[in-house]
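Below sits a lone chain in structure tokens, taken as the form predicted on its own.
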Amino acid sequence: MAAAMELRCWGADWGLPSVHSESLIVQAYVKFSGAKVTVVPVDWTWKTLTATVPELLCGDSAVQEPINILNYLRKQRFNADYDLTARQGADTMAYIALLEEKLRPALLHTFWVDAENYANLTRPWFASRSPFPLNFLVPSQHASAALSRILLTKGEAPLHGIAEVEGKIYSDAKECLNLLSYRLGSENYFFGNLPTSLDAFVFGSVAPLCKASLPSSPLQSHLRQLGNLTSFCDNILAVYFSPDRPGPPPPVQDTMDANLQKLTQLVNKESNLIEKMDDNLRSSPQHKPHRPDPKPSLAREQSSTPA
């Protein structure tokens, strides 16, 4: 029997199953792939400081970071990318890299570095979900890590300070959103009729920006002009996370396994029925089959007719 899987992540708000982008990526993929995972929020526990979220626990294994967690789930046969072609797989990797390079720095700045957003939304939310005295430590720790990451990835010469970097990262983020909107077009998902890992990464990155009540965000204003991306987020929330909607269809592999099991049961029943019929025939009195006398041939009739 497979070990139970548990996902530690930040909790729900803003109409989302998690306000944390990385946690949201994994939760979306879990839904898309049909994985049996128990979601355990770290809110109001000491794990808000000590744990690295999202974190997937399975038996003795502990996996962190969305890309590693998704790879682990694929090894457990929960693969939302099962039907992708080689070209689509390569496109998936390219777009995920684009999100990490172009969009993520702007999201970090929007939620953790922008003074107005941090003071009025981000800091109060994370402080309210952390126990005393961690409510004083957790928000500032996240803000410091976000600033360091932005400067580490985007603070190359001649852009050394955060004020100089700000214009560049928002320009890149808007370009990234435009490319995603163009690639999505009028479809519900990026590849075909079912969501894949790319849809999980885009949803996890875009949905918090779409749903948060940010007092100051030119990037959010730009996103709301891209109607297909906001509809993309709304559709995933309605289909996969709404308690009022029936669950999505099971994964292809699960459906195949269930059909094979039903077919095996049917064959076994038919086999048992045939064996019982054979036993009954063997135990019942046997009679020679009645065969009517063959009709005389035309040649014999002619020979027996008087000349």
Given for the second form:
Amino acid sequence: MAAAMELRCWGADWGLPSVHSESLIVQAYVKFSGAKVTVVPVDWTWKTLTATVPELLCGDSAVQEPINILNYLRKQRFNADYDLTARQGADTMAYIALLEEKLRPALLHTFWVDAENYANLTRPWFASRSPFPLNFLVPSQHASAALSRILLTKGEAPLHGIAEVEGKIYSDAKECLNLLSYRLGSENYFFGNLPTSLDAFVFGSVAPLCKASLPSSPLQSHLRQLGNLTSFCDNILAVYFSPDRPGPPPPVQDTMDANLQKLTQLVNKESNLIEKMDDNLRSSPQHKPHRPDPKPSLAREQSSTPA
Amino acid sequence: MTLVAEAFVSQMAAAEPWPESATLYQPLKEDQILLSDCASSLAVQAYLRMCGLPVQVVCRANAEYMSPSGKIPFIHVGNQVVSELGPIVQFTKAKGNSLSDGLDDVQRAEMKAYMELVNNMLLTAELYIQWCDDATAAEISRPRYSSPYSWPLSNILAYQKQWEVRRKMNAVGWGGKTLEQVYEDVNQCCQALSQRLGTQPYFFNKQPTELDALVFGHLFTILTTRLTSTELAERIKSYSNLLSFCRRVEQTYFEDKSS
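I've shown you the form predicted on its own. Could you give me the structure of the form predicted together with its partner chain?
Now the full complex is given, and it begins with the chain already shown.
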């Protein structure tokens, strides 16, 4: 029904489908909602300078910014938030605002402003993925945009320099990571058993920090202490982005006790979900999602495995 | 402030009780103060009243320049000066008054998230409407902002402030938005708040927290301020539980104030 959709984003590295935070958010949401989108990396093209990344092209229209792209996909009936209650939808908005205000400045600082990280990791990576002569322009353009964003939003430029706001943004970011960790608890995803747009946002923001080999980052060491956030990222990578499995497969069956407990919980929740889905189908709401339906097959597979 | 200085200040703050002579500074109420500053100031006043801490409100034309961070409002307590709701909440906590002690970790995470939602959406929308919308900027914001000063200083200051705010809007990606989109964002934010509040008296059931103070400050100011169009107030009025929330907080905490 829809024209072929194309997503322009930065390329893959460090074990992630994309190193760019915003591109990663959109790619994760695309996988969660089952949308048919071809991913076109802008590496080594002139689009690194001219295009705003990430960008979704569908027919004649081009959509930019992760929030707008997610809204557009929802309108095309690729909706990963279909099962959320109104209150959970409100919570999603609030947590996304928290990520934007508290975590984003510190992430920008870690990758683009911190001298050691920028010189050793970020600039070489982006410069190596841009064609000559853009490799001189693109990284510094991003870096100055990041610096001005941090100063304008967090400090009273030109009164404060970057040194004064550094301490504050890092402590805010650590607090934000702690809050996300409390909210996630021991679950796989933030709302129930299936990932939603909030999971996409958190994954996109946290995964680069988790996986990049940063020379100096107190924030990264703080994140590594929060075990549930790192396993959240690893779980999504394993389930949705591993190369040998094309779609969302059933969770990997380990023989460890903790996973077995989780499985039994999942089985119970799954049967409730099936009942709810049945009701939904019977009452036939306005917008049905196009996501391929793994729920009945999941339940059937899992009911045969517990010991 | 650096982290070390902050820790030092909270140590000193914890040493003394809240004095009677605490004052809150804001720009002149009748002529100068703008929507966003008035909202922040009302939020802080509501928070202090909810804590039961007395504070006198003093209006000064140069309040913005007196503030340590350049933002309104700021309070002068004993020999310390603290500005903005976040640091003020921490300051009062160091003195032993806190509204959010009874919350568990997940609830506290939710509270902080919703406070950021209000800051991210409502405050930014207020700033946008005041300074990036040409009609409002020319008729209301610039004249009011520069009213205590004479020409040519008034022109210079007003345009400087407008330029600063527009730069900030561009940096956060709001520069390209139209007024309609901004109203729609405010609508979504209010919808989220309304759904979170539901039928409870306060956001975290029986007791008000700093989130309630912040939401009250913004919503009440928007509802009672006259702008070039009533669109913004209309959007909020469509959520009846938010209206009754504002009325409840006003009656409970601001009854004796003759406004």
